[in-house]
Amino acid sequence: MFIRTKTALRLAIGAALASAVAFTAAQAQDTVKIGLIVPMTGGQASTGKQLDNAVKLYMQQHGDTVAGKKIEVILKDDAALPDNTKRLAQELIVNDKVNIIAGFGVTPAALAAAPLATQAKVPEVVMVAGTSIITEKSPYIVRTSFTLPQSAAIMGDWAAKNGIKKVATLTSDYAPGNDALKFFKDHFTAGGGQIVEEVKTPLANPDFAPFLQRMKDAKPDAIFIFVPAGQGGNLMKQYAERGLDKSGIKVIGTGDVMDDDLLNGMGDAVLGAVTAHNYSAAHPSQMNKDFVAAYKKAYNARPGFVAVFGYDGMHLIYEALKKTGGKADGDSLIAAMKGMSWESPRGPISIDPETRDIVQNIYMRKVEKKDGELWNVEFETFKDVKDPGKAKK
């Protein structure tokens, strides 16, 4: 009886999802609804806030009508908990009849929504989560953020070529952290480097102090760090409290740890830290200068990379609707998004037509102080980087 009940429930959910899509198509609505699922509370709240801010800024600048369709954004807070994400995605698709689901602050959230996107044929625009495999989990997923292998592989190569022989690694213990660790380690050791300590920290509410002590005791030339957006400030505070900034151990990593949104609060302990990433608020293009100025004016804060991801996500949706002439069914939108390219505040980007994943520049950056503020200053560019995680398959 229990098994039959579960099967019946699954069938009912499937039928509801299918009828929601049919209803949307049949009505040929004049409104395109976007369900924005982001963490507005909990440990990843700064991620959700940046994303929400960027979506609002894009709509302020470009209006709320595209190809004759009114754009409506429905914001939902999943607190970065995948069970919440799945429930909210289902409610948005079935009850709110959204045409697109978007956001997804962490990988487990993006993965939780993937089967629903497939079943309902609703595009899932991933604006943050960075694990390589995400776009493989549904033909309706498109990503405007990044993958960890894009930055970690380049960081590994750079470290090996720039006099760093021994590295201790500190990475968050979930899929993006595992991606970052694997690709950094593979590339660093291939270049002759040695990993002398390897530590994985819990994703939820981590206390970094004991892990940092292990890093210090290992006496490496550098610490390679990956933590998700929003946790870097706390980590670097504990890094300074443990005296690692005075130990001569360099800080290297993917750019998540040096998020522009939090950088000024980290203090001078982070001066000299080198990271590989896709965006810096100090990126010297005119488009970025205008973006940073507009974001600061609107929110009295510096945008971080998550804000750019959200801004670009909205650009992708708007331009896809223009290409389809306002058709908002999933197949039309996904087809329009494949291969799209444009100039972003982070530089030139495109959507790989084969993988539906982002192709972008990766920049080597060093934390420097200018006019009393801390900035990630770019000093080397790797152009048009695809996800190495997919290239190896």
The other form holds:
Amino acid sequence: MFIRTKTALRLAIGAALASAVAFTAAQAQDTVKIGLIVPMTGGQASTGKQLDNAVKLYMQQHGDTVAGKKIEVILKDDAALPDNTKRLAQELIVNDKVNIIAGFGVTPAALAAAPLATQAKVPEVVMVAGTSIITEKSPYIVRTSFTLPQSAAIMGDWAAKNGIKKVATLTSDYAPGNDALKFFKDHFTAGGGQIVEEVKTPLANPDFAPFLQRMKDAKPDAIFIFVPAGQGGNLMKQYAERGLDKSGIKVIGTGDVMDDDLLNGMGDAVLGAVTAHNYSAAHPSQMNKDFVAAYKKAYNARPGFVAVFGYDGMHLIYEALKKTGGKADGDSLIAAMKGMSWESPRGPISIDPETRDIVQNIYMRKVEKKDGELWNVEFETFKDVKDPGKAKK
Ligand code: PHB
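Would you mind generating the form predicted together with P-hydroxybenzoic acid now that we have the form predicted alone?
Entire complex below, previous chain first.
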């Protein structure tokens, strides 16, 4: 009798455990979890804010269920410090069992997570970081942002062809800045241009004033600038304070410095600045007009390119899940993402099936004032630009 009871008890406990496990598995299968790792604090906090805003906006517009799966976003702040990124990615993968990691406001953060994506076979959707090499660091990385060579090479060609002979460069001293510098320089000098001064500014808490003085002293026709999203406002304020806007030196660069998010705060000192970039809030498509209006309504702010990168990152995830019929393992999702193409607020974009990197238009733009506001007005389009950083290898 006693033996029987014990056996029955054991069986009952076993069944309870089994059903608990089954219940968890069923729940897990019904939910697709995205670990969104972004800088919400520190010098790059505006990047985190824009990404978070854009992800929420996409989900408001498209719902939180796709292919029968509930989408759950778990937001983590890495303050753009790669040690934090790595620890958070590990926790998200091991403890929260996320299906996808996404975000990554700076290159070192995207690189820190890459080995974990590979080991766990979890897709890493890079929504901001722009160094060419990133997608080569894991077969599970897909990028919806950009690469700096895409815009810097085009800017170099344009400057050489448009009467600019001498350039001083100011670039942020880390990997994407070095990509931007190399590709600008190669293309500008191949077209006959000359670099008369090169300065590199620190990524963390930069004081641009002494660097700007060196730019001014070099007496170039133009200064070429790359700083990451979020830093352009402060840089251009110091630029005006030093009187560079009255020096006759033109401002050119990748579009990061003229971030639409900050542009109106820069004031008239930036009128006439010419940059090459993938997104302008003034892009004249209906889709972009709707996007800018919806973002403004939700957050009382103008979206910058980072917001578009996040919005497109969510689109990629949603569409990949539709294509797999809700299967959320890494290999199925990556296979679905390769070659995908769609219309973004920035124009037509696609994921190169070979490199998992983004292919997009690059626009030449000039800062103009319209109805009392500053805009990056597009005046020339280079279509379907692949990353020249990879083509060169
Ligand atoms: C980067 O760290 O790769 C990065 C971040 C923001 C940008 C560009 C590049 O605007």
